[in-house]
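In structure tokens, one chain follows: the form predicted alone.
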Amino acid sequence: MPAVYHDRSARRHLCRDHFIAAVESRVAETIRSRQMIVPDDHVGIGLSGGKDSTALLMLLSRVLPSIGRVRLTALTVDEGIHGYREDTIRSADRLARDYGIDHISVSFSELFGKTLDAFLVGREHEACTICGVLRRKALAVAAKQAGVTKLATGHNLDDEAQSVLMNVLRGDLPRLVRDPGSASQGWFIPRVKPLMYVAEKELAVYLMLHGAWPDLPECPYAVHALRGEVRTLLATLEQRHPGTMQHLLASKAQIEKRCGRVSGAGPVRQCTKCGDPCSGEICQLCLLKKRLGM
């Protein structure tokens, strides 16, 4: 069968089959070595609708069987960014009823009063800020009404080594080290990222080999984000030295080994305005709605 992928970190041509089995078989290793998922389980995945999430439902779709009786619920979060969201959501309902997967949706606007368009008037470069509390949360109430066990997200290895590099040059060591997935003690439902060692343009391949690519746009509020230009960053150098981000995260590993992983910002204590679980007095969602007059 004629080559359809060049991995250039590792100097090899993978046909199309080749090629599958080994995002597959990554993606199986990463969850068994890390039990991110084991026999039992009942996975939340976070489906926006979009390509990353829309491989890692297919992904575990094929690969969990292997590891034992598994439960899947699609988790979507419709933010309320017009000319956006309405697209995406409907490629996930669409999605989760071509693999028939239980789908529980929750929106900004339901829980918060209020749609992100709103939110963000005159806040824009606040957009990703705003938006991941506000997420974060919205997710975990969809997570508890799925009644999951842990929450899949469809984080890639581009975005964990945006992460670090980020982290980096905010000289924030403890994020860097921080560890939300065992850091739950039973406060929080563990979150697993069965993809971190699968590159993006691997998933834009795979996606496109089993004819799932969803022609979809990107959100309006990317061009405000300090990601953006990491992103940017990091694609131009991988392109000249390929496997930086895999080395920057074996890199993270090392110092994780060295310092310690960290589990959360500090002991697990309840917000004093909700009641829910935060690492300081106030949780970032009560604080952020003091700041937004919510």
Second form
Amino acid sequence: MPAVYHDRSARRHLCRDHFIAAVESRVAETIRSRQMIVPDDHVGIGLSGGKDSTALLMLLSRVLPSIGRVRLTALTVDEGIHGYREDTIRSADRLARDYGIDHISVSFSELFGKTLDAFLVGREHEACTICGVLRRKALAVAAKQAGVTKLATGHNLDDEAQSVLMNVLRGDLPRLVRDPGSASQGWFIPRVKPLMYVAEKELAVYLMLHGAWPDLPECPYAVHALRGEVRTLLATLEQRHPGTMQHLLASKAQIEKRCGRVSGAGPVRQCTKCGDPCSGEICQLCLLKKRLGM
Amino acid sequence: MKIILPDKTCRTQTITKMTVGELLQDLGINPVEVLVSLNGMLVVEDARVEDGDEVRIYRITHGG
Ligand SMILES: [Zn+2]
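Coords for the form predicted in complex with its partner chain, given the form predicted alone:
Expanding to the full complex; the earlier chain stays at the top.
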């Protein structure tokens, strides 16, 4: 069997069958060792219809039966990004139907009164920050509606490594060690990332091998983001020094260990405006709403 | 050899033998950021390409 993937940090070539088995067992192991999902959980999958969430849905459907009885519900957020989101949402609808799982969709316009495009006029450079805060709330609303016990997102190894480096570059050490799934970050429902040890390229290969490669455009706001530059930089380093991304995650884990796994800076408080859990007096969403004049 | 680039434009190039990795290097493309198929089959960087082959390069876009 010809090789379909060269794992450069493990120095091995994998054929189709061994590659698929390797990815699936790594995801199963990630879920098990960290007890991300346990029997009788009801897991909400953040399903945008893009490649990572498509891979997440496929992999969880494959892997979860070995963990126990787990119910899945797809949660889709329509941010309102013209010329980009329409196709991915169609893809999400089709996937949920094909896999026979419940599907709940929410949109920025129904929750916040405007599309992301409308919010971002003249603020394109802040796209990812603004979208991130609104998306977080939208997903939390959808997760609550669905009554899920866990919320799974499709963040992969590359995303995680980029986030570590970005937090360092921004001088944001508290954010580096803060548990992003904790209540102080506005989550009532524990958030899990089952793909955090799977490289973006591995997910792409997995999709391609299953004939599920989504030929979709990139988010039009991506060009404004620091993440784009960090992504190119890390891809270059990974090519020259295989294992770089894994090492970044390992560094983060070591820092976390030294600091203790900090669940936010200080105790969980309630936003004095909306009552959502947060680390300060007013939550990120209410701060943003004020700034955007909502 | 026919090359289909990530933006779906095509170019034809005459070559003696080379590997997919060498081809990507010539094109200034980082292998971490793309998938490559050779005559419709996914291949790794040390796969050899010859004249008459069709090489297609897919960019792995960020997101979702
Ligand atoms: Zn609030």
